[in-house]
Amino acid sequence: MNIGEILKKLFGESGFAGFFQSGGWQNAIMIVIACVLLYFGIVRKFEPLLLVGIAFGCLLVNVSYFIGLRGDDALYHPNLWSAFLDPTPGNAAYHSYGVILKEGGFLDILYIGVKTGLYPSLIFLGVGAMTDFGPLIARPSSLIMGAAAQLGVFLAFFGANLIGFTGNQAASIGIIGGADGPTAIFLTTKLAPELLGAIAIAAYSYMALIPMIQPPIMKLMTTKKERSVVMTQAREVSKTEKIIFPIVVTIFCVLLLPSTAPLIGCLMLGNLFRECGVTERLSDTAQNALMNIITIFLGISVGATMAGSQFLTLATIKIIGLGLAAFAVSTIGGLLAGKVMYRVSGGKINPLIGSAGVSAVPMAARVSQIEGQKANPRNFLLMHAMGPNVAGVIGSAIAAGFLLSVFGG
């Protein structure tokens, strides 16, 4: 065997030969996209804690296509998950995690935590431990703005239905309007797992772009006089109220929509850890160590669903467009509720805080603060905006629970 034949054999057995296999170009494009997402996460700091993990998961799953296995992924196996979802009688892999554990790769095993809803729920546990519900308790009317900011969820749902998506897919696309990444992932894995990569990227991208997307809408929807309103300090919330609140919300929401139990239950448990005064160590773990570990697992697992053959479709472009529309309409819905509250209160509530009802804690509240100070330097809206912001988290979970109850079978 001469040198040329040896080099040819080595190349044929290497991953680089995969670029010339059928469909290899799709994975090559996804590698480029993964690098672009890494740039946005690292250099532009767009939701870096999750986007870097998602981008690297995307990189891993598409590089693994080229390891010489003739199209079979070493780390993630879409064929196993297709069999997992196939209800054909006699299909041994149908809803069998045992098959995944036995035959799956590293990313397949991590993805089980996404598919079961474990990771999004534990993320909510950390969010609850980090969040002060005091502003919402002090001003319960914030719930109206949080609810109104879910408007984009349902308009996007109907829009997705009109352009050909199934009910399950439309519900998963619509929840992007809630601007809550874990909720979007939780619902999509239950209803339309084939769209998870595109929906996760859309949800987290728009959350990162809140400082760019929301201000023009806020200026268009409000007057200078409304934006200049200085809100008075809300009443002080007692420790007892803060302890009772997560318990009452859990009972009410779970009894109303049992499918919200994983998200609402973990959110409220995390907040109870924070407020009860006897579980400081648990609260600290939920906020830091656990949150960081689950964020790593969640990001890599979601990125694993972005294989070239699944992601590079016309449906992805439609999802990105619908997600932007959902997010914009949700912002408008929150602002409209804010304007109503402005009128009802006799001009004492600044309608800008309604835009924070889209969830995305606490970035949306910070945008309300920034825009309020531009209109009036004496404006300090951050804590006031946290009320609708927290209400938006609860509202998006309830919206997801409703859609899951309707379409989850």
Second form
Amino acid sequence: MNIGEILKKLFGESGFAGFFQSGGWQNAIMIVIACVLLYFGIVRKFEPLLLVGIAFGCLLVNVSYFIGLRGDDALYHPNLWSAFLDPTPGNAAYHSYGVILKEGGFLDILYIGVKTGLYPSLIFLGVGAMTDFGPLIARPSSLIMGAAAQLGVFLAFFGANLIGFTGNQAASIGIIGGADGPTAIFLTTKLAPELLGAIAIAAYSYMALIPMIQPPIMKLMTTKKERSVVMTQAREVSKTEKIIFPIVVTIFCVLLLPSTAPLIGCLMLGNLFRECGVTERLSDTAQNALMNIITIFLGISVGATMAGSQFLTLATIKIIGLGLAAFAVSTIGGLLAGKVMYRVSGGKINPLIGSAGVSAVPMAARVSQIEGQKANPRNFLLMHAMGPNVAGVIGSAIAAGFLLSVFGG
Amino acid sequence: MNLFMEVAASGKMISFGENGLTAVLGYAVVFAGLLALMAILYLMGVFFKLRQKKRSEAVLPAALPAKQSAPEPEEPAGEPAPGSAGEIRRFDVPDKEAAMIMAIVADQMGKPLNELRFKSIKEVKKS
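Moving on from the form predicted alone, please list the structure of the form predicted together with the partner chain.
Every chain and every other molecule in the complex is listed next, the one we just looked at coming first.
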């Protein structure tokens, strides 16, 4: 064997040769996309805690494709997950986590936490432990704005069906309008796992872009007079009310839609840890250590679903477009409810807080605050906007529960 | 082994009618759910407000003589400062000292001043 043959053999076995194999160009493009996402996460600070993990997961899966050519060393195997979902009689891999554990790579094993809905639910535990529901309890009418701001979910669902997505896929695309990353991941994993990468990227990208997406709509839909309204301080909420709140919400929402139990249950358990006053250590762990660990696992395993052949499709472009429309329509829905409440309250409620109903805690509330202060420097809307903002979290979980009940069958 | 074979689309296509009905029904369910939750929270609020009122009425007669001798709160002067919310009751505390106290409390708590709510500031005189 001469040196030329040895070098040729080495190149043939290296990952670089994979670029010239069938579909290899798709992985090369995905590597570039992963680097662009890393740039947005690190330099532009777009939801960096999740985007950096997602982008790196995307990088790993598309690089490890080349390793996979030589054998079973790939970090993530979409074909194993396809077999996992294939109910053909005699398919031993159907709904078998044992096969995944035996034959899967590092990212396949991490992905089990996404597939089972474990990571989104545990993220909600942390979100609950970090959220003060006081503004919502003090002004329960905030829930109307949280409900109205789910308009984009159902309009995007309707639109996605019209342009050729299946019911399951349309439901997963629609939930992007809820502006709630964990909920979008939870629902998509259950209903349309093949779209998870595109939907997660769309959801988190638009959440990061809220300060750019919402202000023009807010200005378009409200007058200067409405934006200038200074709201009076809401009543003080007692500790007992804050303790009872998560228990009441859990009982009510889970009885109403049992499929919301993992999300609402974890959100409210986290909040109970925070408010009850006797579980400070658990609250601290849920807010910090656990949240950070799950964020790492969730980000990297969602990124792993962005394999070239699955992500570089026309469907991804449609999802990006529908996601943007869903966000915009949800903002409009929240603002419309805000305007109705402005009228009903005799001008006491600033309609800008309605746009915060699209979840995205606390980014959307901050945007309401900024736009309110632009109209009137003495305006301080942040705490008022937190009411619809956290109502939106509950609203999007109920919307997800409904869609899961209809299509999860 | 083809690592990246196409994955089949999940679910089935639904008709235009089913599509519209599901969208409208879904939005209605979210609204109904949150409206019912709102009603529960209002009831909870009324209950706690009544309880609070009863408690303060029970405490009031006992506290009345002491209250009569306490200094009257100073009226807030003029327009509130930019970014402020609500009012603060001050008892024998000049503006500058009140502002300084609030700034120190915010600094020690590590929170921005505009996220804190001060109800009253009262000077405690040593006997």
